[in-house]
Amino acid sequence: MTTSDRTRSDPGQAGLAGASAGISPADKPKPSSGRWIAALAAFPIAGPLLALVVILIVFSVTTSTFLNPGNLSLIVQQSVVVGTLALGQTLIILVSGIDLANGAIMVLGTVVAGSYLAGGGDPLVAMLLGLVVCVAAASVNGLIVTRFRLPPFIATLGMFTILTAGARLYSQSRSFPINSDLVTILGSGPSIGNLDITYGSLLWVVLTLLLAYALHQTAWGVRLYAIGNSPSAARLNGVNVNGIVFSVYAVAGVFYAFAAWQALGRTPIADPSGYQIANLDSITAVVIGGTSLFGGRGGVFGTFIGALIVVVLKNGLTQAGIDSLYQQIATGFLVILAVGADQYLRRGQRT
């Protein structure tokens, strides 16, 4: 594996590590049996993309109705929320961190918008509301993170359960139904024959593409990773930790203000009792989608291929006549499997 190559998956190590001279140690021969394994670190977007072709496949060979341009864009229209949730997740995971609260945040800014809106309020102040209430929040975990030293865990798992049950108070455990034109309209869209494309579809295609730019192409992004590897030598390299993971925190909650934005556009009603599991699904696209659980390594286009996975599969067994709790084993496989591989290719890297 040369300089370059590392460069490319891994810009946290490349930024420190740049200045120093000599030949590292990946560049040393590997014994052959392991050049995969190091070829797999060094692009872990490889895995997710051959398991997402080949349930593509399987699923095309095995259902009639899986590639009718309607189911298509429904498994599009299906993944956005929790691909929009899984994008600021992948920040925090990156930092190794983890987010429980993500979706009773992105709960909490539907149901703040849309009390608001049900109040005769303008569309436009009620997406602000909203933005601002998830930022808020995802910067309160921020805060407990670095300032109070409390485990990622444990921090959002209070947020979560606090968040949950707030809402429910918040707006007395009442729905609110949405009648912006504004407010929804990332549930529509363009048609191409029978495909439909939402703007919600093609905002998640966009903030992949502006994420991605900035974790590889900006100082923040390259301490984000060192900061994963190892963050005492990035703190000895002169990295602002906390200042740096502070900054997730409150980036990720942009992320769950858009996807509240989309969720209000694919069911247009505030639900308090909606997404129960999106912080779990949001967890399971990242992993899926090659992001290591201890941090450092990973990206935002392996997290939109995952969570395309856990949308096909469930879809693809729900078209096969499979009974949905054998689409949480499948899943509930799939994260186990991608668990292992990640700490394996982490002890194939060490020898």
The other form holds:
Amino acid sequence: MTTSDRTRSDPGQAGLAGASAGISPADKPKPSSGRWIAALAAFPIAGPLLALVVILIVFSVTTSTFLNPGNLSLIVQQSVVVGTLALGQTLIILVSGIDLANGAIMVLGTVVAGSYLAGGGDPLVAMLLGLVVCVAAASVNGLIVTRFRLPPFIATLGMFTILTAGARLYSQSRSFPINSDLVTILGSGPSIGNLDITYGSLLWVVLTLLLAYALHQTAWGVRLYAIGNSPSAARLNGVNVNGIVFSVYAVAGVFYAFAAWQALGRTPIADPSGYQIANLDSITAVVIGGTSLFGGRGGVFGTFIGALIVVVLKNGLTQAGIDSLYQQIATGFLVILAVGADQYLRRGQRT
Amino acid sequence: MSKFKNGTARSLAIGAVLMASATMVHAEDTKFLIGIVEQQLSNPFFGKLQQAGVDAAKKHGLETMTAESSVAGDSATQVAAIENMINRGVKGIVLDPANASALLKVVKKARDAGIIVVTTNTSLEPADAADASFETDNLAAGELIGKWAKASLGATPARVALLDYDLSDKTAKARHDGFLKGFGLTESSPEIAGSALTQANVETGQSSMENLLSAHPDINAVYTINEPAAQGAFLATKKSKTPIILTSIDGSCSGVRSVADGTIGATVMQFPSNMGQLAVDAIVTAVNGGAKPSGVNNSGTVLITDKPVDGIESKDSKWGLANCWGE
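Can you return the structure of this protein in the form predicted together with the partner chain rather than the form predicted alone?
Below, the chain from earlier opens the complete complex, with every other chain and molecule after it.
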């Protein structure tokens, strides 16, 4: 399953004129740096994975509290919400889009479900309502992008503003404590000593695997990569570009609904002022995970690792007693480094 | 910023005087327009403040014109709103400045046009750039909760965590400084286990507290910038074996309920409705030829806890629920 995201994308673009990616064995022999580039390009999660391992080692050595089962399970629990949001974000970025509204969509989902529950509603119906809200809002993004041809950045920026205000209007800026076991179940789970394995963490892993399967083993996934590499080439090859792109936004909405469920499991309160920068956090996770902002390159395993890296940094630097603002600076450096590496790899491939 | 030791009594006195003068003035009120410029109303605190101002104006038979900034610190929207209000010929402006210095120029323009400008919640820098201010003395509020936390710990050695909000925010900084002062700490005291930057909501309060607790399991007293952050911190402390005292500042109704159910040990209540009402009453008095308002006036702070300690005046959560703001 962990086969390279890149190589899996090759069938979709094989023979596509103008698709810049693709390293054939016929590439001219290059000095060792060329081989490194080729290796990294063929195994794109190598970079993020290496970064994660290095960070883990550094914190394990420099602090006494980091490498403890309780802390490690905490890291996973803190990653699941943004990690699940980032799965949807990955899909969108793979077709060279972006979603600035995902956090707001998720929050609206939690607020609608929460207010319905607070009014004595049925938990199952509340969750279905949340799902419908998330998929509908995400589909509106898809509609604006495909049908009205607005740049995704603008479409989702507008939706972000609308939905953030919408959630506050809808809730009258109240927050709703959640008492239903079903709705908060993802925050619980078995414990081994002080290692907590929440159902939410497990669900995050399952969702990542499912999405990886969809991306690498289905025609939908192959076409999605093809569109990300070159929409016009994909169109020439008979791919229904608008249809696939719309489906990508709608499917992302399903993941936002899962993220909403995760959020209520972790923090059992539907709070319209929560997750204000989850959109940016999810983009950070995707980018640090090695998915190219220009589309067509990367995948969900990278995103999984990217989400962990962001949380590990925050957690580890706290253990090391380093101020919150430096934590943000460190994360920013990683983003720039990751995108820089992506650019470097692309240039390396073209030469 | 002035610091009144007995905030409630003082504010009640001010309120009584102003109410009395407002009633006297009421008969001879002339109709005019009052502008109310708020920070983002998504925060129920500012919602309550605006409502109090509008209600007070209505009581005087006056019309209001309202505006709000869209995000925290958004002074540009407020500048534009004040410019519009000057053009519309308002006689007074109640302003909740998003930034202490960004609004100086436009406030001067308004005052030069003969408009009475009264700030609420927080003052300009310098404070006398506006005619007067009605606000919570956040330093005093912090001191109050810091003293309570210290007294509640008793002989137990303190291990303190601070869940802050951006310290460039004047209110956040004053509360933070006040807490340390009340507790008898400095920034570099060894009793401080760690601090974290929250966004003053439940979600970030929880994550920050989890990380701090994971690094320092011996934390036993926590300062939080507001009650949502405290509620998040509580979620993180549920598993802790040692008892942890959670403290906060704000006085929202959900915060007081958290005091009642034991989630938060104590909080300091502030009174947005006093601020809005006092500000409008002061403007009406001045416009009708009465005394011009001046100075920084404390709109009152009260410690709310069901675990009172000797020597620190407090009210219980029942009183708190009857006097809180927001949901």
